[in-house]
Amino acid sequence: MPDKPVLLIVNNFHADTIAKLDARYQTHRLWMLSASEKRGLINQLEGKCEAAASASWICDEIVYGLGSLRVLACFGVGVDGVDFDRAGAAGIAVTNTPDVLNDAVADLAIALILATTRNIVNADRYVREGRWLRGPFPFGSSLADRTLGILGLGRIGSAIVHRAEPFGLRFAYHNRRPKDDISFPYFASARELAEHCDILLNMLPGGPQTLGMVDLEVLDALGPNGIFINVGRGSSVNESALVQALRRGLIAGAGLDVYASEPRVPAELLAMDNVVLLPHIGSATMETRAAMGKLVADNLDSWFSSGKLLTEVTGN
């Protein structure tokens, strides 16, 4: 029986997936080693290892120095943890896990929209603290006839639109360029989109091109009744500007699942009642994470059997 292929596991991204990879390949766990031990392992694997598995949002840069590495299979969709310049220069192809998490993230986006517009978290606290006995809870806002503006309308954004249509919402969007198959309005900048919507939903990927794109100017344009939702990447939002906008009443509230320096959340946001804070759980369902792990393994299996990849990322 031939030896199992060698696989470098860069970080502890999903225990069940890593256990399955352990069963299929000769695995080496990079994240458990000291800096000197990592260098020793890379030297040991040179010429023997051509594939690695990693989280998509973070990757140890030492892997780019493994000269025989040809594939980096990433667990996740957003690949802002990958240095594509170094990967490309080293001849390393990168894969991710698109589509299988669309439904889970779209569901959570709808949950955040409802939680913020109807003030659901505070309403729960109102009942638990016995304040309902002293009077009714303040009114929330309906979704019908309001406009949901989507920053970064891709697969997940389209799934959100499909879910949001029955609520009577209108839609608008901003991408780097308009899409031919979209009938609702396109705006050429994030600020223009914010001016024309009631709820601004950030679906932007991470990376230098989107860094801090949602700034004070954009949030001010959203207006004092506006709601900001982020299930994209925390790095695309200027968090200081978001805190300022919430403090000054430039926007009404926010619902956040992602942050600039996870798992650290600014103390100012923690203290605000008009912000719903979640611990980056957009794709965190058992079914979705299992499907993501399967796609990581399927990409690796395809590479080792045929030299082809199923979901290669051609650039970032």
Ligand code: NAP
Second form
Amino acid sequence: MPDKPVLLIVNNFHADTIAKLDARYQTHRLWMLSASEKRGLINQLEGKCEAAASASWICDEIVYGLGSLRVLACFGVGVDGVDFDRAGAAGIAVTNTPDVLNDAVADLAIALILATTRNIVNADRYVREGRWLRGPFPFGSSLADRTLGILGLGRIGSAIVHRAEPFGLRFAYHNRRPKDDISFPYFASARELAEHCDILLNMLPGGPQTLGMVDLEVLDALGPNGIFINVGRGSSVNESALVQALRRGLIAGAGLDVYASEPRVPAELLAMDNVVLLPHIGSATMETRAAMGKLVADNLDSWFSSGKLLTEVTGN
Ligand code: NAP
Ligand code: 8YV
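Okay, that is the form predicted alone; can I get the form predicted together with the ligand now?
Full assembly next; the chain just shown is listed first.
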């Protein structure tokens, strides 16, 4: 029986998937090594290892120095952890896991919209702390006839729109360019979108192009009754501007799944009760993580058996 192909596993992205890869490949765990051991492993794998698997949001730049590497299979859709210039220069093709996580992430976005507009987390505390006995809980706000502005209307944004339609919401969006198949209004900048919506939902990818795109001007344009939701990438929001906007009442509240320096969340946000904070759980269902892992493995299997990749990605 021929030897199993060699696979470099860059980081501990999903235990069940890594266990499955262990069964199919001769795996090497990069993240468990010291810096000098990593260099030793890369030298040892030179000429023998053509494939690596990694998280999509973080990688290890040492992999770009492995001359025989031809494919980097990433777990996750947002590939801001990959240096595409270096991968391209080294002849390394990259794959990610699009679509299989749309439903889970869109579900969570809806949960954040409802949690913020109906004040669900504080309402739960209100009951537990016996405060309901002393009087009714303050009113929230309805969704019908309000406008949900989507910043970054792609695969997940479209799944959010599909779910949000029955709530009676209206929609608007901003991308770098308008989409042919979308009938609701397009705005040419994030600020203009914010001005025209009640709930601004950020679905932007990370990376240098979107760094800090949601800034004080955008949040100010959203207005004092506006709600900001972030399920995209934390780096695309200027977090100190967000703190300032919330503190000064420039916006009414926020629902966040992602942050600039995860898992650290600014202390100012932790102290605010008009903010719902989640620990980056958009795709965190057992079924979705399994589907993401399967797509990583399927990309590798396809590449080793036919030289073809199923979901190649060429940049952010
Ligand atoms: P997608 O289909 O590529 O959608 C992203 C959209 O953003 C695209 O339609 C793109 O439109 C727009 N966009 C990109 N760069 C832009 C820019 N500089 N200015 C304005 N618009 C821009 O990606 P997706 O699958 O929906 O995923 C979106 C992101 O969600 C991922 O990259 C990831 O960071 C994040 N995510 C988070 C979680 C979570 O757990 N919270 C889970 C999965 C994904 P144009 O190209 O026309 O500009
Ligand atoms: C992560 C994500 O993969 O796919 C993405 O871009 O942000 C998530 O699905 C997940 O949070 C793993 O920790």
